[in-house]
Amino acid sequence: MTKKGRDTVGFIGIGNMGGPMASNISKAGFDLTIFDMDRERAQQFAKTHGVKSARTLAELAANDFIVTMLPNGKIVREVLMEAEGGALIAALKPGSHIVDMSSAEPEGTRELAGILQARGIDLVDAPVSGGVGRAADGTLTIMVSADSEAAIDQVTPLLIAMGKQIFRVGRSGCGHAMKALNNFVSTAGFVATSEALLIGERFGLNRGTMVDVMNVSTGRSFSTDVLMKDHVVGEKFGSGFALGLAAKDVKIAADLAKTVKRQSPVLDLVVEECMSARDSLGATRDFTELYIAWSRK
C-alpha cells in the first residue's frame, strides 16, 4: 500500500486492449506504473493519463499487483522469468500477485502457476473478452481462476475497475482454458455466418439484408449483431481484434481438446481456415478480414 492507502499497480503491455484497461485502473483510484517495450508508447501514455512509466521491470516488483496483457503465454513467461536477466522474478517479493489477463495456453498457466507459488507468488489468470469498446468503457467480461480462492479474493476489486461481469471459472489455467473456447465459438460463428453470406450473395440476396433477417431470426450471434453490418456489409474491417490473435487463440482450443483427448472436428476446421486465412493476408489484419480471405474461394 502507499502512503495514501491506495494499493499500487505495476501494468505490463499498454496495446490496443492494455491501454484502455490500465486507463480503467488508473481511473478507479489505484496507483498505476505502467511499462511496455516499446518506451515511446509508454512515456507517451503516462504523459496523458499521469501515471508512472517504469523504466525496467525490477521497478514494478515493489507494487501490490502485477498486471500482464501481452500476446501469449511464451512472452508471459519470457517477460516474468527471464526478461532483463530474471530481474522481475529476482525482485518480486513472498506474497505478490501477478493477474495474467492475456490469452494464454492453459497448460502452460498450470505450470507457471506452480513455478511462482514455490516463490509464495500468487497467479491469477483472468483473460477477457469484449473487444477494444468494452475495454475503453470498463464493462469487460473477465474469466477468472487460480489455485488461491483467497488470491481471486484480492485481485477483485482490480477486476473490478476493468470488468462488468467476472466469473470464477475454477483452477489456474481454467480462466486461459475458458477465454479459448469462448473464442472458438466466436470464430465458429463468424465462419459460419460468413459462408452464408457468401453463398447467399452469389445467390442473389443482399447481404445488409441477409443480416437484418439473422438478426431478428434463430441465426443471431455475435457475430451477426456486432461484426457483420459494420465490418462486413460495411466494410469497414476494424474490430481491433488481429487475425493472428484469433487464429492463436482457436489453436490453443484446439490443443486444449487434444490434451484431454477429445476428438473436435468442427474446431479442427476453424483451425484450418483461419490460420489458412492468417498465412494469406497476414497476422496482423483485422479479424473480420477473414471473410475477404474466405470470397476469394
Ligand code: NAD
The other form holds:
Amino acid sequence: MTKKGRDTVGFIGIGNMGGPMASNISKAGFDLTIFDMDRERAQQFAKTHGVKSARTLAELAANDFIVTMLPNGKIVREVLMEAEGGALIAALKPGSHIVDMSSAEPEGTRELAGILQARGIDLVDAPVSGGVGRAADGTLTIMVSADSEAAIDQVTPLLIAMGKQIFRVGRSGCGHAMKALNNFVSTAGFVATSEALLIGERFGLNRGTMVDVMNVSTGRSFSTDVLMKDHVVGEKFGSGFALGLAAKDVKIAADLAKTVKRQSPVLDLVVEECMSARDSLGATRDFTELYIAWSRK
Ligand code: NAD
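What's the form predicted together with nicotinamide-adenine-dinucleotide like, now that we've got the form predicted on its own?
Shown next: the complete complex, the earlier chain at its head.
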C-alpha cells in the first residue's frame, strides 16, 4: 500500500490483453507499475496512461500484488523464478500475492503454487475470457482458483477492476484447466463454423447470410456472433488473439485429457488442425485466419 493508502500492483506483460487490463487497474485507483520485455511498448504505455514503468523485475517486488499476463506458463515461471538471476522471487516478501491471468498449463501452475507457497507467497490463477474488446471494457469473465480462499478474497478487488463475472472454480490450477477447456469448446465451434461455411458456399449459399441465420438460430456462438461476422465475413481478420496462442490453449486441453486419462477424439482433431494452421500461416497471425487455412483444404 502507498502512503496515500492505495494498493500497489506490478503488472507484467502489457500486450493485446494485458494493456487494456492494466489500464483498467489504474483507472480503478490502484497504484500501478508495469513491466514488459518490449521496452518501447512499456514506455509508451507508461506515458499514455501516466503510470510507472519498471526497468527490472526486481523493482516490482515491493508491490502488494504482482499480475502476470504472459503468453504461456513456461514464460510465467521464467519471469517469476529465473529471469535476472531469480531477482523477483528473491525480493518478494512472504505474504505477497501473485495473480497469473495468462492462459497456462494447469499442472505447471499447481507445481509453481507449491514452490511459492513454501516461501509464504500465494499464487492465484485467474485466466480470462472475452477477448480484447471485453478486456478494454473491463467486462472479462475471470476463472479464479487457489489453494487458499483467503488469497482469493485478497485479490478479488483487483479482479473486479478487470472483470464482470468472477467464478471461483476450485483449487490451484483449476482456473487454468477451466480456461483451456473453454477455449477447446470455442475453437471447436470456430472450426465447425468454418467447415459449414465452406460446404455451404460450395453449394451456392452466401456465407454472410449463413452467419446471419446462425446468429438467430441454434448454431449461434461467440464464433458466429463476433469472430465470423466481423473478422471472417467482414474480412478484418484482426480479433487480437494470435493463432499460436489458440493452438497452445487447445494443446493444454488435450494434455489435460491425457492427464485424467479421458479419450478426446474431437479435441485431438482440433489440436491437429490448429497446429497445422499455425505452422503453415505463422504463430503471430490472427486466430480468425484459421478459416483461411481451412478454405485451402
Ligand atoms: P500478447 O502477445 O499480445 O502479449 C504478451 C505480452 O507479454 C507482450 O507485450 C510481450 O512483450 C510480453 N512478454 C512476453 N514474454 C515476456 C517476458 N519474458 N517478460 C516480460 N514480458 C514478456 O498476448 P495476449 O494476446 O495479450 O495474451 C496474453 C495471455 O492471455 C496469453 O496467455 C493468451 O493465451 C491469453 N489470452 C488472450 C486473449 C486474446 O484475445 N488475445 C484472450 C484471453 C486470454
